[in-house]
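Here you get one chain, nothing else, as structure tokens; it is the form predicted on its own.
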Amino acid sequence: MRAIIHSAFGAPRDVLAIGDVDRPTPGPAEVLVRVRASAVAKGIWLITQGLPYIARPAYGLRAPKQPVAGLAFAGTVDAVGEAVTDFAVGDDVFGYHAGALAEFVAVPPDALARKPDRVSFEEAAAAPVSGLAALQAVRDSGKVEEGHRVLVIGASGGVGSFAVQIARAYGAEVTGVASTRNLALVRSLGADHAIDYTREDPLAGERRYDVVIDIAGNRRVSRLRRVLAPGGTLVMVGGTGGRWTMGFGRTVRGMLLSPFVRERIVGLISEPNPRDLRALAVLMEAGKLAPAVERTVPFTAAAEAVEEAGSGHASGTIVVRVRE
């Protein structure tokens, strides 16, 4: 079968290609998924790149442990092992496992939720990481609750996306902050206010938030901790920095910091689940969440999208189509 990829650790356009890889074999508690569209995202080029360099124990240390890219996916099943229960073939899914890039994927059952009929292939794989990043973020970190006024700084991106639209299915008064070019897609995602932060600085002024989520940012903790109100949280979502904590260093700062303020300073790691997995499923089937799809390329241009979300310029997802 077709597959990306990943011979070495360095710019996607020099590490990935299309290769010819054995088709998987579901082991008993295993689905096999005809892959139809894989996302890509900021996560998969620091994969691609080997960093943080603290990382590159998970990643392989001189060279990629896993040998196909790709985390999320959508799809259908095609085959499933004897002591699986939940899913049958004909299925349409969405979920996320190492390897996604390819035609078929073998996933354990856990790894998938049923792909909600109203969102296509494409969409559907855009959630099954930003978005379960998204929800941790806003539910569980944020504990965002109705009326809470939630400031998104990187509102536009592929977690940004999903977490104005989910505050906003929580009840909360989201502002999202996002480049000039992206104001029109953070409005679209049902924030109520945007601000460009080409114009104008987020963080000035004398507006307060209860919930401040910082995605893949690298502003100061005291300056975000300004704009929270008492008893506020402030949630960060990876960060940007030097080549080996990629921004780590800032968040363990802040958590430490945190029991000595009055407000809450959390580093989100998120934790792909099936529960949260069908939760996603559960909100884009009623409506209130619709994954943010940039575009879609063929699967010959997987390497230069896999470039492209990495530069941080991200307007939503982009989406690798596989198979039509």
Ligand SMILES: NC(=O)c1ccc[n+]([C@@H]2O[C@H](COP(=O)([O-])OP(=O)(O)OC[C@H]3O[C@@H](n4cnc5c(N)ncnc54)[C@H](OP(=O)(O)O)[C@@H]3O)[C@@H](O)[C@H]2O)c1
Contents of the next structure:
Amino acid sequence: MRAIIHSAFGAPRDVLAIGDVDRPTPGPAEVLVRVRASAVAKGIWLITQGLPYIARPAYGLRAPKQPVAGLAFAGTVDAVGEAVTDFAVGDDVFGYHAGALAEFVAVPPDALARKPDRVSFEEAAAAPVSGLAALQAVRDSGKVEEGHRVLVIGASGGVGSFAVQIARAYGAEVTGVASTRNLALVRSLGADHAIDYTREDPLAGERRYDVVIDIAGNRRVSRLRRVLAPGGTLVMVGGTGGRWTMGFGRTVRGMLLSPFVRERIVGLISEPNPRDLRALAVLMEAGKLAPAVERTVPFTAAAEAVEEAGSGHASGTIVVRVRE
Ligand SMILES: NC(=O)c1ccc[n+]([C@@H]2O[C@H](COP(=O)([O-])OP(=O)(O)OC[C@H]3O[C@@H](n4cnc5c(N)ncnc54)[C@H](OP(=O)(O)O)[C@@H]3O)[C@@H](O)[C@H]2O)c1
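Counterpart to the form predicted on its own, namely the form predicted together with the named molecule:
Below, the chain from earlier opens the complete complex, with every other chain and molecule after it.
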């Protein structure tokens, strides 16, 4: 089968290429999915580069442990192992698994949920990684409730475009931060207010928030805390920084500070799980969540798409069509 082979750590155009590998054979407790679409987000760019360096034990110290790229997919069940009871051949599904940029993936049923009819394969493929991170940031770390004022920094990207919609679905008043060209997208996602960080400092002024979800940039924790209402929560999802930690050091410093200040500071480490995948499916089925697909590209353009996903200036998620 065709797959995007990840041969070494480096620039996507240099280390990602289409190759032929054996089609996986599903084990007794596995599902074989014929992949239709696979999302390409910042996380894949990081894995391709082997960044940040502190994550190398997970990715592989000198060379990628996982030979096929990709993390999130949507497709159709092609075969099921004899112990699988919850999925059948022909079911349309979406899920997460290493090696998703390939014509087939063999995955445990726990890594899958049924694709809602309301969304396309391309839209569903955008949800498992970025959508799960956003759901866990908003619901679990942020504990967002009806009426909360929520600030989403990096609102137009893979995670942010989900976070804005999910916070709205939980009844929050949402302010999204992005650059000029992405403001219309942020508003179309349902944000009540949109701030252009290239023209206005989103942390200046008197506006206070119950929850700040910090996804992009490298703003100081002390400045982020300043815009929190008393007892508010800062959720640190990601950001920029040096190649060793890519901003994770800032998150750790924030978390260490948390017990000594009035605000809660939480660092997100999202964990894929079937319950949350189904929760995303329910939101999509109800029309409360529509994954923002920046554009879809053919399989032959996967490496370029990963390169672009690393720019840090996405407008939603780029999705690779694995099967036309
Ligand atoms: N902790 C976790 O479990 C977890 C899970 C998933 C992702 N992440 C991390 O989260 C981060 C974002 O991922 P992503 O996939 O959403 O990235 P992305 O798709 O590249 O989105 C980043 C967005 O932030 C905006 N942005 C860039 N610089 C900004 C700034 N200075 N201030 C405000 N907004 C800015 C960009 O919009 P403009 O072009 O308009 O600037 C862009 O739309 C990454 O660091 C990723 O590694 C963490």
